[in-house]
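A single chain, nothing else alongside it, follows as structure tokens in the form predicted alone.
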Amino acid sequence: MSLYAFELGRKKDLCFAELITILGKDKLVERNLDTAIFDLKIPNYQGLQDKLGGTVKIVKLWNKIPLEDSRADKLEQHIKPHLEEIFTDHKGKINFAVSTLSFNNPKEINIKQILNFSKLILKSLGLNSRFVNKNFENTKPSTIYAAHVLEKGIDINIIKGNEDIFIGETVAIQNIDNYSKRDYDKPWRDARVGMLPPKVAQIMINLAGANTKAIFDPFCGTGTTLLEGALMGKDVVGSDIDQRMIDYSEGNMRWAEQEFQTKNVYRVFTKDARFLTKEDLPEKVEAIVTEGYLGEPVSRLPALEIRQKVFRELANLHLNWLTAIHRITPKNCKVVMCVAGFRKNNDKYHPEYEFLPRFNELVEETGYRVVTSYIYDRPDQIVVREIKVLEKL
């Protein structure tokens, strides 16, 4: 076993509830600021790192120290035999950089002095190099990702934890052009059916449990929880009321076929989610994660009784389908989904929202009971997404 930090997405709860559910709280080591740190086997890092939506990059963490030994030139007597154990011998230039990460100050490491240092010591070894941090400042992952550090260097970590001064080195980055592919180049898209993020999607898949192996999205819209829940290794069944949707999800998964050579079976088919039944979902499904409706896409904040409009549709909605889901799923299945709410300023520090009324009492009319809540949004977004995990009672 060894120690490994997640680097958390913007998003931080969010992306710690994927990690416990996927990793298990009892390997959890400590949260903090940036990363949360497991004690764990890893047999595919970048596996591992393609399977969860809400990590920024893996970190092997190879020595800690204790907080008051932060300065650079302690630092340094650390970083220094792990260069020359690993470049000993190496051929060819080497990018490399140098990331800080849980530091309320990021002026607390002295990243310059670092940098130099690490350069020094490649060049003692008779290796080429460069640096990617731009004005001897903290790096961004895309960055990283982008200049090929993993493959041709070392991005070094220097990470505050609750009582300790971790060190190491990237093993797994998210990998931005695949995403990037998965939600723009896929032949089907509509935003006007909203857009679910593929690593939104994921969470959503993770959060449904560790060891799931089909899925059911009765709001299936272009596909996109279907996409990667196949991506990740899972069955997936897809309905929705719109044939045209049933169409573009299906165009969409036979893309995913040569493209990604998913093997997984899939089916989707044309049905209001209020009206399932039985006989419409004969597979053996485990949890259902769907989006669902979200409402009209809007540009600016909709009139109280917009609102109050859309949020009696949706209760209807909600409460109709979950209804009908309860009846012909077994007791243990799941229910991951979005519940339209609305942000009601700009304010990126103390925003404020509106969200569903009464939606626990609405669930519990099911037969659910709502588990954990997280919200997804973005500043400039007015329609918001809260996740919902909802268990049978």
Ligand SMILES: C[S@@+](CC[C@H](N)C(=O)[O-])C[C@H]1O[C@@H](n2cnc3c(N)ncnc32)[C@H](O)[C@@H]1O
Given for the second form:
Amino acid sequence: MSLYAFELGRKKDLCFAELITILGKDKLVERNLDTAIFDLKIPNYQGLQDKLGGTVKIVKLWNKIPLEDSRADKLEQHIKPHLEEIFTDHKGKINFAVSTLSFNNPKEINIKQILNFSKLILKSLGLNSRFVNKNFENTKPSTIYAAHVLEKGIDINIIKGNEDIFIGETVAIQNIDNYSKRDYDKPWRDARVGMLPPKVAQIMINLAGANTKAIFDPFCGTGTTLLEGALMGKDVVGSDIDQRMIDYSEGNMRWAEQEFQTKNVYRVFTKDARFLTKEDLPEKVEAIVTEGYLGEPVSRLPALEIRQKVFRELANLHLNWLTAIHRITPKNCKVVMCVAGFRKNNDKYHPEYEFLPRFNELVEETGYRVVTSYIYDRPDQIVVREIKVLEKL
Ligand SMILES: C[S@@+](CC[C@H](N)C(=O)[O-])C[C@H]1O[C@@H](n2cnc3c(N)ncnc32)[C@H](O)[C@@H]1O
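Form predicted together with the named molecule, following the form predicted alone:
Next comes the full complex, and the chain you just saw is listed first.
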């Protein structure tokens, strides 16, 4: 077993919940500001990274040192032997980065000095190197990815833990190009039905359980959850009230078979989710994962009466489709779904929301209970999502 830090994406609690579901709470060592540290064995770093929508990168930790040793000269003593071990006998030019995580105050750590001594250590090994940090500041993961730092060199991480400083190297990073291909290059997209980012679909699928083999999305739209599920090796079933969406999902799944060689079983069909019956779902699905219906798209915050009307309609829909799905799924079949809400301002630090009232009571009427709930939004969005995990009562 070794210690690994998982850098959490933008919605940290949601990303952390995904890790706990997939890696297990018993493996957690600590959670700090930007990372969660686990004691694990990882046979395939990038394979694990590619399955985690909420993890930005995975860092293999080399050392744990006292908090007061974060001065650059102290750090040098710990970093030098690792660089020597990794790069002795290395050939070719090196791209490297120094990343700091979980420091509230960037001034706590002198990145310039770390970059300079690392370059000197590499030089002493006869290696030319270039660091990708701009203005001696912290690097963005996208810069590390674009500069092929993991292939051509090393991303050295200094992480402020709760009681120690952790030092380590990045072993896997989010493949931005692949996400963007799945998001933008699939043949069928429709801005009106909303666009669930592939990363969020992955997180939702993971929240349904680590070993779920087959999932069902009864509001599948263009098939984002189906596509992500198939890429994660799951069998997928999807339905939607709109035949056009079913055609889109089918087209996107065929595209995934060609582009990504997905081999899992998939099936899609047209159906109003409120009236699903056992005959519609002969497959043994182990989880329902769906963005669901979020109401009509809006370009500005609707008036109070309109918002109340939207909530009434959505409450009615949720009541009916959850009742239907409860009847036709096994006892341990969780539901991971989005519930629409409104964001009433675009203040990054003090967002104000309005969510579907009394959703928990509504859910209990259908035979479920809400286990966890996370807001997923961006400051410029008006319709926002609450991601909910439901279990049968
Ligand atoms: C927000 S979209 C889902 C988008 C989807 N996640 C995707 O990636 O494209 C909601 C979908 O719910 C469907 N829908 C609305 N009411 C429905 C109902 N009663 N039963 C089944 N599908 C419904 C719409 O046709 C639409 O495709």
